[in-house]
Every structure is written in C-alpha cells, then in structure tokens.
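Below you'll find only one chain, the form predicted on its own, shown as structure tokens.
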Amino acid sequence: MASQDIESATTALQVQPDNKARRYDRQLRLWAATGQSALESSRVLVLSGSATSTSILKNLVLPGIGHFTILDHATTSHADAGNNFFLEGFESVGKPRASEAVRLLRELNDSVDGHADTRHLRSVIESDPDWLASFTVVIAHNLDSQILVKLSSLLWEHPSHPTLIVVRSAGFLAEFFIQVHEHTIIESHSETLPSLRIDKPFPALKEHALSLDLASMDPTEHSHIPYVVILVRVLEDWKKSHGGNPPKTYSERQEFKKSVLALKVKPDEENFDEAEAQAYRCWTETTVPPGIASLFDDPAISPEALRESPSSFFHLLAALKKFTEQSETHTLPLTSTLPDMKADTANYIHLQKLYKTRAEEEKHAFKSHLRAPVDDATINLFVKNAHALHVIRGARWDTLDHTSLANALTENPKAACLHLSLSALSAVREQSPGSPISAEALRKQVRTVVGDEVELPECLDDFVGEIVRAPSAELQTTAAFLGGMVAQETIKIITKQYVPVRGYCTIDLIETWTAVIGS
C-alpha cells in the first residue's frame, strides 16, 4: 500500500534529528514545528502555587513553553507540603510557596524560564495591570470570587489581553472555563479528510482516467490502479449513458457499484473492492462544508473590517470566499494530500503528481484574491486545512445566565448541579470567610442563583455532600487529572491547533465522567 514518495521518505530518514527534535519527538508529531515555536514563544502566568497549579505547569514545562511565572503571596503550609509534589516536604514549610515550586519545576526542563512573584494579586490588578496583560495565558486556580471577578473583567477589557483559564476544585469535583475573546484555528486536525473531488474531476485527472485501456492492461498493473482513477473512469462512463447525471436512486447506486466490481479481471483485486467501498464519493456532491460556508458570512471579512484588521486569518478567509465564488467548481482549493490506497508506487506517485500540480495552480489562483501580505508558509497551511477552519468567539467567565442554567439543568442535570455546587462554595466563602461550609448554606445559595421556580435534581445533594466533606481539600489524584486536562487546553490556545473546550467543563472523579455546559 503506497503512502508517500519513496525517494523523499528515504531521504528524510537520512537526516539526523537535532537535540530539540529528539527531546520533543512525540509532541512534534502532534503539533509540528509551528506549534513548538508558538509554545517556546509563550508566557504563562499561574495564580497560586497549589498542587493543582503545579500539576498544570508540569505538563506545560515538559513540552517546552518559553516562560512561566507563579504569582502567589502565600507561604508553604503543612497541608501544602503533604499534597504538592513540587514542594520539598517539611523543608519547604514556612518558605514562599511560589519560590519553592518554581525551583523544582525548572528542574524538569532547563530550556524553560521560570519566575516566582510573591506580590498579592489584588495589588497587582490595581497597580500593574499591564504586567498581567503581557502574558499569553493566565491560569487561576481556586481564587477568591471577588478578586476573580476583578481579574476576569480586567482581562476582558480588550481583545488583545491574554486568555484566562479559571479552574476550581474541591475534593473529587472540579471544573474549568476558558475565557477568550476571539480564537482562530487553521490547524484543527479534523478527522474529516479534504475532498478528492472525484465527482468534479479536474481536467488532468479526468484525461488520465479516460486514457487507460483497462481491457488490454496487464493483470498486475490492472490490480494497482488507484481507486480514485477507477471511480473517475466509471463515473464518466456512467454519465454518458445517464444524461450526464451521477447515480441518484438507491437502485442506480447499487448498479453503479456492480459496474465497478464488474471491471475486475481477478477476484482478489483489492483496489476494485476499495473503489466499490468508496463509491459514495461519486454521488456525494463536493461543496463548501457548512461550517466554512457560515464563516463566509462573518462580519470580520467585510471590506470595512478588513481595513482595520491586522489578522491574516480574516484576509485569508476573505480570499477563500472569493476563490470559491469564482472557481468553476465552486469548491475549496484542492489539496495535494492523498489518503493511503491500494496501488503500486508508480501509480500512486503519478496520481500524487496530478493532484500536486492542480493544487499548485489553484493555490496560485487563491493568492490572486489576497489583498494583504501573508507569508507563503501561512498560505500553504491555510489552503491545506481550508476544509476545517474554526473561529471561536467566547464569553466572559461567570456570565452563564438564568435561562442557560435552566436549560443545562434539564439537558445535563449532573453537570449543571456540579457547576452550581462549586459556584455556591465560592459565594458562601465570600459571604462568610472563615466560617464552616454547611450543606444548608450551599443549597440556599444554589436556590438564590436559579430561582424558586426551577426544580433542582436530586443529584445536587450528592455534590453538596462531597463539597461539605472536603471544601478545601486538594487531592493529588484530582490535581493530576486537572493538570493534564487544563494543560492540554492551554496548549491548544497557545499553538492555535486543535479545538479547545467551550463552556464549563465539569469533572466528577467519583463517578469518573466529564461534561460541558454553557457551550
């Protein structure tokens, strides 16, 4: 089964990776050099040196972020020493928690710069807001509700301010929320492959398919014709006898599949079996995917908005819209990426060259619609991933309205009750600092939020009970799980690859489930 140019593959194997490539080999396969470069240029601020915060940082330091700062005015307590792997036990007790954690975290990766800041967050918000805005991402764990509201409002003031990730946990329960103004994604790594455009073949592909003399072809060569070529050929023959139309009805489609298999000269020709399995591509019209078509109506690509926008993404999106409108097929630019298929090397490479030549021609046409300078590497990425672009416009933290909460209680009662319980804990702590947390106080606060007319699910008592049992407990298992999840979402934000979670991601490690509300 051919998958790539053999010459280029063997040449690539002869190139010895440098130290960085060896260190980051596995993650480079996930987000490539562009993602790694974004990580190494990032600045991450973490508010508090808690066990959860250091677990998140561990999973950011290891893949190689550029810089991190822990802002925490607290000194290390005995409780901290007992649950935080990035403190030296009792030796750290009484010392600044931020300094102790930074020292040990830096040992994980000597290429990452780490800094401890022991100022109080409240004073930083009031006296040095520009410093907060200088980071790429700000992560806040279990902040007091009052100061969290101030921080959220400050970072929401301007679209250029950093993304805020709010994390809350108590015992085995947790949630996080990503506050982001606007987030554009080119490399979403969608599982949906770009169209091969079999139903609308470009001239060179059509000519190649029709030029093959299948009847007199050598049996070995016959068994290595790529399924793309087979389908284009059979479809063109079908159209000649059906008024230029592809198969439409169920019976016609079954007949079409039989005509594909009828071309076999040997029963074990897997390429024809593959063609029969992929036959749906012949009657599935290649169009602009609905998600991309909706982006063409985005106000950000209006001429007025583009004149003010420094974002290359929206200039590229505007050019993509013009390309699809003016192209003969009204489709996205062709990509040269081909899936694996039953074929020998010669046939596969020939097909690959046909697609690559056409893709270059369409990319050149696409570039003619650009009205702003964009580097070639970005253009190449954009065209390659044009079928799976995303624009996310988020919301400020803690803006889940009454209607959304009521809907969440109906659609996903467990997740909604978990969110309400953690929110109630923050509110009760603010109202009665230092007082014991009671189930009655939490239920009263939840009722205040949702109103008297909303019926609360029975599962609310389970979450309230867990929070009363451990309102301030930071469990190592919860910290480790949150550390992985939040770091993963942080990397998505920094690299602008993959699609981050939208809404409140709730986590129950008692029944082991996660769910999102308010997305």
Second form
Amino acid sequence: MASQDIESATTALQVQPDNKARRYDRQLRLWAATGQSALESSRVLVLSGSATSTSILKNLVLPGIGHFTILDHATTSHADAGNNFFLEGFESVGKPRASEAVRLLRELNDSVDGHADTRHLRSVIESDPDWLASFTVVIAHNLDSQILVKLSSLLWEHPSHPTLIVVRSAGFLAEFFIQVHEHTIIESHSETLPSLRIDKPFPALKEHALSLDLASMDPTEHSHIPYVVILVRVLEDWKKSHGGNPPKTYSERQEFKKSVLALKVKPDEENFDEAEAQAYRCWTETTVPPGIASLFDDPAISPEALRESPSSFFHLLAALKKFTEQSETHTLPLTSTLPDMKADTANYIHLQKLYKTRAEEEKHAFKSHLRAPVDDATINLFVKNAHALHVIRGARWDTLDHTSLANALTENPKAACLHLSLSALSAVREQSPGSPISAEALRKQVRTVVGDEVELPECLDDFVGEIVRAPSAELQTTAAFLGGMVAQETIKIITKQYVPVRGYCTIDLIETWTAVIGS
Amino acid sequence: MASVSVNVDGLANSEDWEGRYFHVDQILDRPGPRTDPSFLAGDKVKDFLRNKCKILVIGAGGLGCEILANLALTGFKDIHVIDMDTIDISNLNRQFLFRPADVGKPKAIVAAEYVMKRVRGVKVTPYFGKIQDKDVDYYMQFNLVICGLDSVEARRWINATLVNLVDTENPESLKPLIDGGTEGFKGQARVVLPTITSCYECSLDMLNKPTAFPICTIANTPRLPEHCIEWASVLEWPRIHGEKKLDTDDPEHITWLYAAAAARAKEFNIEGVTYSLTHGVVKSIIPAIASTNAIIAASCCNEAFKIATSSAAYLNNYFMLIGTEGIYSYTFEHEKRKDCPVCGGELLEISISHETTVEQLIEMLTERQTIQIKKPSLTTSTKHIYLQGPPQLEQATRPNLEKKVSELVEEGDPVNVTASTLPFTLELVIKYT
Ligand SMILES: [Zn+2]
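For comparison with the form predicted on its own, would you give the structure of this protein in the form predicted together with its partner chain?
Then the entire complex follows, led off by the chain already shown.
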C-alpha cells in the first residue's frame, strides 16, 4: 500500500477520540461504552461525609457517575478536618461537612452532579422514603444499628429499591456487606473461554476437516493447518476404529496424542505440537456448564413468571434453555470467537468464517425461542457470554444466621471473629452511648449473638483488643482501602459487569488480608 | 476558633490544631494485642512519624497521587516524590490531584503542590526526572521507599539499588521498600526488606509475559487485528517515515497507524482493527481505574505507617488482589530465591548442550521468565563473547554468534551478562549436558 493512500485514508477517517473518550480511555477498556453509560445515569447516595464516605465517592466521581448526594447533618469537627482529604483542613471546621465535601469532590469531575443534604437520616426515613428509593445505590458508613435496621428494611421492601452497601470500620479493621435484591450479569468478563466444540463438531467443520488430504498436501500448507482442524480430523478417524467413542483411558489418550504427532511431515511443525497440547479438548465433553445449567431451574423463567416479567435477561435465559434442549448437541450456542493459533492467514480466516457462519445460524435458532422483544445488541452480548452468565439473589443485611455463623467460625475463624467484633462494637455503642468500650462488654455481646454452645476461637481476643484500642478511629489508610473496595463493588452493581462479592467482606489491615464469609 | 489552632498544647508545629490526629492517635497512644513490644506508644512515636521520618514516593501517577494524599493525612510530614512524566488527559480518570488545566505539566510538581495546599504543614519535595539521576547518597537519606510504578525496568533498578545500599555494619542502610502495582481490577502490594526478604527480582517470574508476535507472522501470515497493527508500527512506519520516530502519544501518529493497519486487515479479511485497539497495542496500554489504585495505594501506605511506627505487625510479605469475580485476595510469604541475581548468594546456573551456539544462548536468556532481558552482552573474565555495542565491538564479536558456547566458555567459568535494561551484572554458570 502506497503511503499517500494511507495519508488520504487518514484524512478521510474522523477517528480520533474526543476529549471524553480520551479522559476515560483506561476504564473504557474495562467496561466499554455500555458500562460507562450505566455509570453516567446512576445516582449514588452516601450517608455521612466521613473520610471513608468521601474516599468511596472519590472513586465514583472520577470514573463519572451521574449524580451523588451526601446526606449528613454534622458540622466539620477538628478530628474530621484532620483525616479527610475532601475537607480543607482547619478552614472547614464548623462548616457543614456535607457541603464542604461535595464542593471538593465535584472539583474532580465537571460532568458529575453532586448535592449536599443536611437533613437527619432519621427524619428522611420517616418523611421522605421515596426520595431514598430514588437512588441506584445507597452506601452507609458506620451507621448506628437501630437506624440501619430501619434503612435496610425500607430498601428491602421492594425489588426495585436501591442496593444498600453497609460499611463498618474501626482502626485497622473493616467489613462491608451488599444488600442486593436480584442482580443479573451478562458481561461477567469471565476468564473461562467458551467451548470450541471439537468433540461435537458442527457439520461444516467436520466436513472441512475430513476433506483434507493430509498425505499429499503441500508441506507448507501442511504446517499451517489450525490445531482445531487437526483434532477434529484425528478424533473422527479415532472414533471410526473405537466404536464411536473418544479416547477414554490414560493409555488411549497417550496413543491419541502420539497419533497426532505421527502426522507431522517435518519435525518443526508447531501446529501439530499445539494440537497435541490441546488434545484434552477431544475427551472433555462439551455440555452446558453447571453454573448455567443451574440457572435453568430458576423460578424466574417459569412461564407464569415470564408473563409478568419485564426483565429481558430472564426472557433470554428461557430462550437459552429451550435452545439447549432442542439443539442436537445439547450445548450452548456456538462461540463466534476463535482464539489465536498456529496457522497462516488463509487457513485461520477460513476456519474463523466457518465458526462465524455457524454461530450466526445458531443465534438465529436461539432467537426463534425468544418470546419478548429484545434489541440485537443485547442478544449478541447474551449469546457471546452465554457460558458465563450470573444471577445473584442477595440477602437482607444482618441475616447471618446461626448456621452461617457456625460455618464461618470453623472455616474462617479470623474473619468470623472480625465480623463478630465489629458487630458487637455497634451493638455496645447503641446500648450505652458515650461510655468507653470495654473488652468485657464486647465479648459479652459476641456471646449473646453466637449463643452459649458455640466455642469461640482464641483469636477473638485479638480483634476485640484491637477495637478497644481504637473504637472510633477512622484511619486514613483503612478509609482509602475501603474507598477502593466499596467503589469497585458499586461500579460492578451499576454496570452489571463483573461479579460483585456476596456475603460479608472482612478486612484486616494488620496482617493485610480480606476474606468473605456468609456467602 | 483561631485560638484553638494556635494553642496546640505543647506541640511544636502551629499547623497542628487540637484534635487533628484524633483518629490516628488512638493507634499511636496504646498498643494492640498483637503489637510488638518495641512499640514506643505516645509522644516518642508521634515525634518520629511527624518530625523525623523521611519517606520517598516513586511515581506520582495512579498509585502515586493516592500514596501522597494518604501519607500526608496519616501524619508523614517530610515526603519526597520522583516522577519523570507529564500529565496526560487520560490520567484524569484516576489521578485525582490533576485537573484538565494541568495537562502537560510535570506530575511530581503538580501533585506535591496540591497535597501541600490541601494538607497543611506537610512538606512534599518533588523531583521531575528519572530515579536513575539520583545517587546512593540521595537514597540513603530516607527511612522508607514506596514505589507506585508501571515500569518493570524502573522497579528493577530501585530494587537493585536498595539491595546494594545495605551495609551490614550500618542498620540505617536498610531501607524497607514497599511496592504496589495494578492492572484493571487486579493489583498487588508487597514489602521488601532488602537482603532479608524476597526482593522484586526474586519474583520476576510472577509477571505476565508480555505478548510478543513473531516477526514472520506480522510480515506474512497475520491472523489477528493485533498482527496488522504490529505490522503498521514495526514495519510500515519505518519504511514510510524513515528516521522519524513514532510517538505513541501523538494522535496523528496513531491515526496513521490505524489507517495502515485497517487497510492491511481489509486485504487479509481480518476484522476488529479500531483506533482504540491500535492505540492500546502500540502503547501497551494497561487498563487502570481509581478504585483499584486506591486499594493498593492504601495498602502500601498502611504498611509504611506500621513499619514507621511499629504500631502493628506489617505485611509478610505479599498481598495479591483479584476483583473481577467477587473479591479474591491472597496474602503469602514470597520466598527469597537463593540464586536471585540481586539478593541471592548463589550463582545462576544454566544448562545447555555442547552444541548450543552463542546466538541460541542469547535467545534462551531473553526468553527466560526469571531473567527478562533484551539484547544482552556476554563476557567472561578473559574475553568478550558478544557485545551489543559500541558498533566496532559488536562487529568484532559478531562472528562468535554462530560459534558453540562450549568452544568459548569452559564449564563452571562464570559468564557476565549485561544489558541496558538490567541495573546489575548477571553472573551465570554454564553447565553442559
Ligand atoms: Zn532477590
């Protein structure tokens, strides 16, 4: 291609990204324009203008959520001014904490709308519950138990109400919990790749593989056959002499691999080495992955439920179930994405075309089962990600029952004790507001929660002791750590991409670990 | 109210108003159940943290901005920061100390000014330049070093420098190195006690190997859009533009590459070349978001705080986080490698056959995950085996490339490997099999 052609093509293309695309480039590579537009239409409410709250918000304002509100009636104290980057030090003392924080947070991103509300949460819950329900996500940091119970019940009342994230911290210790009703994920960005169905080749692929005359082929051409084609061919030949079965035993599998390598006409044919390395695909049966099969039992796809359901996800899921039942291979629709492999351009592109054509056909078959109007872009995404869909049905905050607690205490005693200690702190505060926190009171509270029969691990004293040391300390580093974690999960909830954490995520910043319990 | 800020009950610094350190002092005034007995609760530790401790932050980018703000609020008051970059618009989605009006200005300087303006009484000394500009005396002045870099090369350099700084006679020469790194929803933070615990070089094999496309694929048999983009940048750009250097930050250049790659893709029926992909491939862009940086930077600063104050045990020694599917993290002790070329005592052994040529050995070295070098030069104590430069020496040693290593080096004879990207000389012992 001549250089002037490129120059003219360059001028013809109006391709350079605009300022917004350039600003968000590094995150668009993670959640694309769909994720970004979900963020931009989201509204986040944060209860209190603590250092943790502003740290969370910073990580949401920067990537560009639509709107945030800080609800906080407090005025900035000397202590606040010392640990919060979104207050102007001593100059903010005595001013409303919410307004100061909102002003400084808004400086981070012109396109984000922010609002300070200085009402008391207690009165808002009573007088303006609809306003609370109008947000996408509500985040509560170190809220008193009593009011938290009210808030969580209110937001749990209806499936359309916002997700609530409950965050607690003291000193080096922290935890959070996401109260989400129902959360469906198409783009989980799973690292597991969909099956290429080498064990159940579609007709055009099988035909192509069988049509190759390996023996008399030009040697260069021979070294460019993609491994997928080699394996389909060798497997078909194998099945003919083994009663239609793939290699089953260890020795059969070794024999199969040898027969792949035996086809080499030159020792340096890397495509055959690749075929040998990928040979396991021949005896790994392609089925509906267990995670997806279990979704097929979901009550939300019963005909009755679907009749009422406005959710395109469940209509798509129902169609997927039908598709797999009726497909000859009882598999998910074929992937149209071929990974890279040793081959020349012609062989690779030809194989890619076979996959694309077939994938398109199966997508059509899938669409024929769809009983509700869904846009093509969503259908494409759904089919592409059919092997990695998720449905999360969350729990209400504070429902770690005795069984879950007992399990957590055996499986992860440290995380369980951390959780129990932070919960106890909150309860003890409630029982005797203003009085000093004692280890005895915390231990007594933990005992009340777990019951008399349960044996408590020794490490409980480590966490209780750490809380007694710093019951009201909001360390900058703990706040920043939580700020990252909670914002990350909020982004997952809003974009419906990637998979949010389930259960309590506990954090110990002494030994520096995180652990999830009660999931 | 102003009187409160001045009468700071005995504290020397007038910036410190009463209650400023209400939160962190709860930790510093008394030990916790797991705190080491060496912890000097109260004024002593506060005095060290706020008046004596000197900390160096390397990098004022995604992690660096977070690190500087955290350190300042935690009570570190003498902070130095080095960064050689200037601010780009694509930094603004996470590097929160910068505004659109700052684009083009040096990161270290803008970040330092911002932190000093927001957190009064903190001194942040910026240096706009390379870490390699500074000598041993410069690094000796710090108590701690935190690294928030995206460059493997720079990390290897600072790691090797701090390991070499250690003088067993002088305990002050041991500078704990805290290193953080992120990629998308993933990240890691670690603590390195040079010569004592596993160093950055010890764990080089944990890095993802950068994807390299064979030149013959790019030139003759492209299959992926990436192959077409590599063709445009590696082969077509120099062919058309000669000596003119490709600037991956220049949108005009990227647009030219995009057009060239798109045309080639069309010719080969390959789909998927876009401007964004072109930019990503030629610049090796790593996705980056504020939240992951916040987590990792917080973890780094938390370790710095615990090490500086002894108020709690610190990370031993590696924290890894994967946030794509739920929250998965793994804290473990990465072990020191005995044959680590930087901190290990033993020589690195490499087994080759008698037939292996010098060129093949060089290829082995460049592909090896634990070494990761480009264009190495090889010498022994008595002769040059192959030198990448200067040109006369390269020419003189070039005939050796085809010779067998066994003709030039006796078994057990140490071979010195150097490369411009390697901040130390790697000593190898060859074994013939
Ligand atoms: Zn080492």
